[in-house]
Each structure stands twice: as structure tokens, then as C-alpha cells.
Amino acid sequence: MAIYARTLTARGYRSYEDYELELADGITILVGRNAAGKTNLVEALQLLTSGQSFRRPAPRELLREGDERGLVRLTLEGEGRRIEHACELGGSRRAFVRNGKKTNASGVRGALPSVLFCPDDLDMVKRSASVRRRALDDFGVQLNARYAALVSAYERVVEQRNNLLKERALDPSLLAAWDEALVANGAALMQHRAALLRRVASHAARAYEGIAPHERMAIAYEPSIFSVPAGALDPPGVTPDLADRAAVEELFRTRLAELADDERRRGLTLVGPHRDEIAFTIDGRPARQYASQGQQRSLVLAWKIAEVAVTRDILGYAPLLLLDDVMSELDEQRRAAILLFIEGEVQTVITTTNLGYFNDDLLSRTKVVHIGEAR
């Protein structure tokens, strides 16, 4: 049984003084001119389902200009439950609320994950590895509390270890303790990442085949502890074995020892999950170097379709799919691929400036909301 987002309320939030949006179980299209506030509503939906915004705003940036307090609230229904998520905004703080009780970002995750596809995602393949790592981790933390805890713990360890490496009088015993924390948390995170990526890669390959039948894509996790240059695995697309935790930890320690002098000189942790690569290939060739713009966009589209499929596999129902102004960035073939996909029982919110991207049959089964009237 699915869980659906029902009603979004925005008060003193971004461009909204007081606004309420009722969502369809199927497709809701938000149409309006540029800067009308469509993306603000998508951001609110993402914030109240994933606990974070793709814009990574400071709390004050979420407030409507001139307001000191604001609120966004989302009601969810399904499986015999009614859940209310809210984010209260005030000055330099924001506070999440679940069913009337204060919580944190993790408290609003998991009930209904969201998958966002926006124009910034379209160049994910050619950008730095940090963008691809973040995409995978942002997805993983919504599906698994252990994954979220590992990401948070590992980031804290790297930060503390970097601070220690910058000290002139470095205490070797203290560094050794942080090394072990880095190894333990890092090895666990690598295993979780690799497991999740295998699921994503399998579904993405099938989705890509539907878009480009004569090409074969693959996605590989390339850990920095293996000391393999990004995109240079042989054969391409094969992920090194991370199943043996003890072996991974020992290799991690070996790489730390090899890089010890360089790390001390630079004051940075140079190996671990924060340096790993997620590499796309098409027919065995690294996509970052050789894929055309159209192929890169097909890879990202396949990735997003795969996120929806993996969520179904794990939770038993689809996430909320948020398509923010991507129709104008895709050609007709890729628009057709995503429209065909979203008609399969995926609650979807689409923003656009042009309803001409959608045929009359789809529009007849879609809730269209015009954004930009006085509010």
C-alpha cells in the first residue's frame, strides 16, 4: 500500500505569505512563469520528506522577506496512517516537527522518501566525484537509518582528524586513535555505498537500455583505498570486492601508512570514502571523458528512474518524484521516456513554464495548478 503526500502548507516561507497546495495521487503539474515560486514549493516538499533541501540554504534564507517566523507543513496518508511533518522557521534556526513533536532532520526521513530531478543534476556525470558521492549518500540516508548514521559519523571523524593533522605538535597516539575511527567508520560506509550502488546500477542499466537500446551503461564504485585512478578499473564497471570487512580495514590502514607524510604536510585526510569515485561508463568507455551531452543526460535520467525503482524494492512503495523544470532541458526522446515512466503509479510533482510538453491525454489525467497569482 502506498503513502501519498496530500497537502502542503507554506506560511512566511520564501515567496509565500500563506499558501496551500493539494496534491494529486498521480501527477501534479505546477505551471507558471520563471521566478513565480514553483521551485520553492518543490524545495518545501523535499525538505519535509528528506530532511534537507537541494539548495543547502541557511535557515534565514527560507523565510519570506520581511518575516521573522515561517512554517512549511506536509500531511502524508497511507497504510492506515496520517502523518504530519513540519518545519518551523525563525531567524537563524529551523526546527522539524513530526506529528506535533519536535524532532530533527532524521525524524522526517523514511515515511515517504523523495527523488528530485532538477537542471543542476544534468551535469552530474561530468562534474567532480563529490557531486556523485553526494547524490548516492543523499539517497541512501532516506532509505536506511544506519546509512545516515554512518555518513554523519564519518564526516565528523574526517573533520576532527583534519584538525589534528594541522597541529604543529601532533600527538601520534591521538592520531592513531582517530585513524582507527576513520578505518572502522569508513569501511562500513564503503560497504553500504557499494551495496546501494549495486541496486541503483542494475535498475539504471535497464532504464538506459530503454532510452538508448544500442548502448550499454554501467556504474562502478571505485574506493580510493584501492589506489586505482578514477575510470581505470579493468574491466570497466566492475566494483572491487568490499564484502570482507577485515580485509577492507587492513587495506585502509595500509593506504593511510603510505600517505602519512603527505597527509601531515597538507593537513588533510587523503584517503577514504570522501575521496572515492562513482564512475559511469558507456560501452566500456568512461562517460565523464567520452559521453556526449545527450548521453550524459540519459545517464542521469536512468539514475533517477533507478532511485524510484530501488525505493520500491526496499520500502514496497514508490517515493515522491519531484521534477523541477527538467522538461525544458530534455529533448523529445528523453521527455517521452520520463513521461512514460511516471505514468506507472508514481506520485509526481512537475514544474514547468510550458504545458506544451505534455499531450492532451496526459493533461486530462493530471492536476494542473497555476502558480504566480497574488498570494
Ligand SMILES: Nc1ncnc2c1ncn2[C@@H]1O[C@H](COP(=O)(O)OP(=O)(O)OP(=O)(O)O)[C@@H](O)[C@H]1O
Second form
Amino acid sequence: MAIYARTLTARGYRSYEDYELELADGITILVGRNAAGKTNLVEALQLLTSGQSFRRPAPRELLREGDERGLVRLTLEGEGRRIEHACELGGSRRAFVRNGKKTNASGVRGALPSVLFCPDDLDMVKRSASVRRRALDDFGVQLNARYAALVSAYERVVEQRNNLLKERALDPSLLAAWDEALVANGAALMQHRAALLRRVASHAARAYEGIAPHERMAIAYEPSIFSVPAGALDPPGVTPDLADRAAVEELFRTRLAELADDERRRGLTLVGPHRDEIAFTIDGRPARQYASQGQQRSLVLAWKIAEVAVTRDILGYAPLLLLDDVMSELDEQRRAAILLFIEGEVQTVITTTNLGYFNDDLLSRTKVVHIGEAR
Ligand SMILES: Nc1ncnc2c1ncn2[C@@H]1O[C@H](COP(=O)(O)OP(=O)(O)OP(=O)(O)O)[C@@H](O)[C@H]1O
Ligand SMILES: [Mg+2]
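The form predicted together with the ligand, contrasted with the form predicted alone above:
Complete assembly follows, chain above in first position.
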């Protein structure tokens, strides 16, 4: 059993006046020159399955230049159901629609999650911790409505608390109330992250072994309440035990008390999930400092494969896998690793400027769509 994305319609969206794309159940390859509109289609697929786009566009950017309204629509089919997700674009607004009814981003999440792998992800191991937190959270919000609610609630609390900390005359009882909101939401979010990361990490370790059999990789969640500054956790590379919610909250309160003067001076919340680290290690060494380019790519590839596997564990079917322009960035062996994995029945959309990255055997079992020729 599975759910498949069937037909994508793009009207007055980005570079598309009116376009329809039929997806195969297996692999669909979108081939076309630079700026042909391949990533635009991938973005629409992501938007209509996850409720957000990796480019984080303002609604106006999604609307085709010069048009007043636009629409992207995706039909999904499977498990005896037919679902229609759409996003209506008009001026500076966008509105999600599910089966004809207005909804919000959460209304199009969960039916068929998507996993995107694009060139931006390739250096996620070395970039700032916020990139890795976002990778985990963007995945989590697709799988679990509670995770999604916690992410947005926590973000709001941090913003409000920061505003309060910047006020000249600070009301201590008001701050205490925000502290409690921070601690309650933050502790719950940390627990959700730890649980999800544990699943991702175990699949990723297995996938990495397939790519680099002589190395051991691990991923640990390092909450900043355990290590100020983030990343200074001892021992490194081990996710601390977060099972005891009361203990986590107590530690969080202690950190806030220690940092109270600093926070007041800087007008910033200095500890909590928005400062946490997700650390990759290879053979016990921090990948952020030590991993080679190739190792970093293998780590990211393993992470993406793990997202697919975790989705399958949780929902019982694979997500939609979107590989935007990454084939050219991977060498032969890593390309083979991902293609081998996909053959395990994952509906996949691959974009490329060059079909030369795919062998004839694969191409014979793949739907190839030329983009940018008749738009
Ligand atoms: N709102 C919009 N209105 C009109 N055109 C747009 C809009 N947004 C993006 N475009 C155009 O879409 C094109 C880019 O499309 P896209 O990023 O999908 O290309 P691509 O095929 O992925 O290219 P590459 O191979 O270089 O990654 C650009 O020419 C850009 O100007
Ligand atoms: Mg592109």
C-alpha cells in the first residue's frame, strides 16, 4: 500500500503559464537546460506535500510575474483514496486548499510527506547548527502534528520573550510567565527532536555503512541546556537522556537562572532548542571539523535515505523523494547507492540538465519529461 502523487498542475505559477505534469509511480526524470523551470516544479511538489518550500518564498514570488492569480494543484492517489491538494496564489497571499476546502499548511501535510535533496543540502554538515535543526524540524513537522505545533509555539515564545528582554522596565512576574512557557514548550520540543533523531540516526548509520563500509558514522542531538555554549557537550557525539521531562525542565530553569544577567544585557534568549546542535561524527570524530568533502556528501546522502526509511517505518509507505540537481554533484558510487535505494519502490522525481548520469537500463524503466520546450 502506498500513496502516489499523480498530476501536478501549474497555472500562473513561477515560470509557468499553464502546465501539467504526470508523474510515474517509480522514477520521473525532469530534464532541461538551466533556468528551464525544473526546480520550480520540484518546489511546487514540495509545497503541496509538506506545506512549505525550501526556498521559503514570499507568496508574491510564487505568482508568475505579471499575473494576478495563480494555482498549483497536485492529485494524490492510493489506499483507496483520491486527495487533491492545491495552493491558490493571489497578490501577496497564498491559500492552501484540500479537496476543495480552504485549509492551512498543516492541512496538506501528512498524506504524502516529501524528502527533498538539493545542492543546498550538500554542506549541511559544516554549516551553522540552524541548518541542521531546520533539516530535522522540517522533517518532523511533516510526520507529526504535535511536533509541528511545538515548533511554531516555541518560535513564538522565543520571539515574545526576546521582545520582553529588550524592554527597559522589565516586569519580573511577566518574565517568569514567559520563562515557564519557554521551558514547557522547549522541553517537549527537545523530547520530540530526540525521539525523531534517534530513528533518523539509526537508519543513517546503516545507509552510511553501505556507502563507506569501513567507517562508522553517528548523529547526536546536543541540547544547549546540557552544554553552554552549544557543541561543548561532554562526551561529544552522544544524545543525553531526555526521557525524564521534569528533570529536563529543571535543568532548563537552572540554565535560565545562570544566564539571566547575560540575557537581560543582550535582550536575547540564550539557551533552549533554538540553540541546540545536531552533530555528525565519523569514527568518533566531529564531522564538522574533520570530514572531507566526499565524507560530508556521504553523510548527507545517508541522512536523506534515513528520512525516507523513517517515513516508511512510521506511515507504512515511502514519501515522495525529490532529487533536485544532485546527481551531478555525486560521484558514480554515491549515485549508484541512491539509485539502488530508490529501486526499493520510492516514488522519485529527479531533475537534471544531462541524461548522461543515468544508464540505459535505468532510463528504460523511467519516465523522462523534457522541461522548457513547450511551455
Ligand atoms: N514568479 C516568477 N515569475 C516568472 N518567472 C519566474 C518566477 N520565479 C522564477 N521564475 C523564473 O524561473 C526560472 C528558474 O526556474 P528554475 O529554478 O526552476 O530553473 P531550473 O530548470 O531548475 O534551472 P537550473 O538547471 O539552473 O537549476 C528563472 O528563469 C526565473 O526567472
Ligand atoms: Mg534548478
